[in-house]
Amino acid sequence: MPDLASLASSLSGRVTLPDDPAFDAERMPWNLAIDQRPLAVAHPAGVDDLRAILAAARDTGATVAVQPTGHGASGALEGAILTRMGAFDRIEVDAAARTATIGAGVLWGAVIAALEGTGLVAPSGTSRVVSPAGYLLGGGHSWVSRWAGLGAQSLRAAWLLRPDGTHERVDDASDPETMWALRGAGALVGIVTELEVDLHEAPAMAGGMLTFEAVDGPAVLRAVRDAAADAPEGLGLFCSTMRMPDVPMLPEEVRGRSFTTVEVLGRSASDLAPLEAIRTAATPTSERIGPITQAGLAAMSMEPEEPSPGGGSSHALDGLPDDAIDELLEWRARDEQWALVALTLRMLGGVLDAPRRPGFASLAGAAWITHALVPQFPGAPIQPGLASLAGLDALLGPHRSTRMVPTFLGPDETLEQCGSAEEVAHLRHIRDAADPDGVLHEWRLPR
């Protein structure tokens, strides 16, 4: 094993390694089902210490994974001291040019709250404790993708720290290849220090949910799919089908229920035409609908804020016909996959299918996209779980996109889903020439 207790000497920051009573904790990521396993853990004051960081990883073999915030685990990380971008934390908007500058540390609750009463909002995902670094360099889908593009294209320039040590400001005009790298596979040419990102107009954004009973489901999830044809691109929409475990952490009004549930978000209240459809589909036993802010429309996302353990997977789709529908619901609705807490649908299409920046990051031509969860409560078997990710794998394989984003993707998934053979062989020679010695960790890359 490589020694790096002068690493820990030398910088301003601290290094935790594996004999420290600490460093158990800080190795885990927010997925505490994944087992990283790196040689330290790094959390660097500045850009002299990602420097040390950098020279300390060629000299003893050793490569550099950076890791904001703990999101998007993509494995053991052997032979990679594991870096944490905590202090890198300024948070800057300029509201008259619609652009923020966000530290690589940053969380996107505290960009959202710097944009309160802005009438701008930044193109977050679904949870205020993610990283907008992470975010933005792996794609990055969220509710205002269909009329703001992904997360990657928002991107208008970054502070770069390559692994020679130089430390610039990149854009497309000083170097489009880069830039066509960070929109999708950031952390493959350098540590990104902070990101300029555009901020979109939405003064008058109305949203919320509606809920209906589980027997419903196939009529909603059909008329959910009939929007989507001509829903205008203001308009964005998730759909989910939640089977709740009887398990006492839960609220009394969701525990061992099952629904669907439709969430939605415009960018003006008459983006929302489109739920008359819906509504006459089947009743809503609840609904929530009216002006939102952006800080509000975290809060109802009920994203979990504290890491835990559990399964997921994502597809990208082309398209959902009537029998995909009635065969996805009827598998659902099964005893045996219980384990299946969650499965959300989100509308693509919009400004997706027409990028306006370059990037790696794509999912034009894709219809929709989707997640299923399946947590990991304590003392419950994990295989039943496992179990209905891999049979909702070859359910949903026959209509599965040739794009994914590089956010969405499982921990041993790789780029080869992501884009061509072409763009993945173009990404690993920006790479190399960016990193010849491959002081970075290769992260998602093929291998």
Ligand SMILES: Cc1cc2nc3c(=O)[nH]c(=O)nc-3n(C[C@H](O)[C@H](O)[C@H](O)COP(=O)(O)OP(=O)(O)OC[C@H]3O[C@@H](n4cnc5c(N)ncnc54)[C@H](O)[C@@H]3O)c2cc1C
The other form holds:
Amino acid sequence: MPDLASLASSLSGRVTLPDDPAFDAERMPWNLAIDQRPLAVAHPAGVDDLRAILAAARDTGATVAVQPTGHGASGALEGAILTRMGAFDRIEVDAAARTATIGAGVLWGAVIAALEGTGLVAPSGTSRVVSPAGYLLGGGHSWVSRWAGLGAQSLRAAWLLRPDGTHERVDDASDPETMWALRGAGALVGIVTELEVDLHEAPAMAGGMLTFEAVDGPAVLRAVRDAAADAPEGLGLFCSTMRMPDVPMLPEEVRGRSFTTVEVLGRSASDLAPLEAIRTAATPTSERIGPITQAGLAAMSMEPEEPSPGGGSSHALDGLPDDAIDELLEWRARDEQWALVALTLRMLGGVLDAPRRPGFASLAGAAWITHALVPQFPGAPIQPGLASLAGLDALLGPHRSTRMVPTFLGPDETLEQCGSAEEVAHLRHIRDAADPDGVLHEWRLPR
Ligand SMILES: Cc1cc2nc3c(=O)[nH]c(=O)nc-3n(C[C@H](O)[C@H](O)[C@H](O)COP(=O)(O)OP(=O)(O)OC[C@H]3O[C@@H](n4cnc5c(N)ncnc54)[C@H](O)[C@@H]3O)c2cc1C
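If the one shown is the form predicted alone, what is the structure of the form predicted in complex with the named molecule?
Entire complex below, previous chain first.
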């Protein structure tokens, strides 16, 4: 094993090595199901520390793997110095210019809180504890994607520490190739220390959730699918079939219950007009729709915030024909799928079909993106959930779109699923030029 002990003494921040009692806790990612075993965990205090980490990796034959939170953890990290970015915590909002400068260690919740009352929204996903850096550099799909594009489309510029130690601001004018790679495959070209991001005007958003009986699932899904055909660009819509296990850690009102939800966010109340047809297709058992801010929406999210183990998988789909809806819901209701707690479909389209900035990540042309969640409950085995994910993969295979967004890749999937062979070859070319010695961890594009 390379000797990294001397790195600790050269940093202003700190390094935790495997013989340290804190190592086991520090090496774990947010998704506790991924058992990553890096060589060391580094907590740099600034750019000079990052340069020292790159130099130490080069000297010892290690690699550098940046991981602010580990929501996207995807492998064992053998031979890597795991680098946490907590010290890069600046948030600066320029409301007049509708931009924010966000440090690489910041979490979305802090950005959303800073925007409350400005009438501006950030292109954040559903979790407050995901980092903007990992999300924006991996594509990022959100409630506002149908009118603001993928998160990466809002990336105006980045401060980038290149593998050769150069730290500079890059934008589309100064380095278009690097910006193209940063918008979806950011980890391949360097370590981003700050991001400059577009904010989007939405002073009068409306939204919330409708809940339906599970038995109404087929009618609701068809109505949702039909609503997508001419939905306004300002409507974000997620539809989920939920099957909650009977476990004491869940609130009584949902424990052991199955139901279907339609969650919506309109840029303005008029964008919610398609809900009428969904209400006609089936009667909601409850409805909470009204004016909402991004902070309110984030607080309502059912995403777990504490680190937890679990599995998941996602598919981008070209369409949802009637037979696919029926087959999916019939399969999903079978007893053996008990571990599949949530299966969500997010409506795509709108400006996602016409990206305004060049970038590797794209969902242009895809109609839906799914996410299946199999949490690992204490004492329960993970295998049934993994079997459900494999079954879902087979079921949705025929409807799969040609491209996926990197933030939705599962632990074993690679960037090859997110672009054409030419685009992936172009990424490899950009990486080889940026990082000829392979000092950056290979992330989702094996060398
Ligand atoms: C509960 C939950 C909800 C989610 N919701 C959404 C959602 O709504 N939409 C969506 O698109 N995705 C969503 N995701 C996926 C999530 O956006 C990705 O996993 C994202 O990459 C996580 O970023 P992170 O920094 O928090 O995670 P990490 O695992 O710490 O980082 C992910 C990767 O980003 C790269 N990276 C991070 N920081 C830097 C940097 N400074 N420089 C270079 N590379 C860097 C690294 O390759 C790193 O491996 C969700 C995930 C979870 C677990």
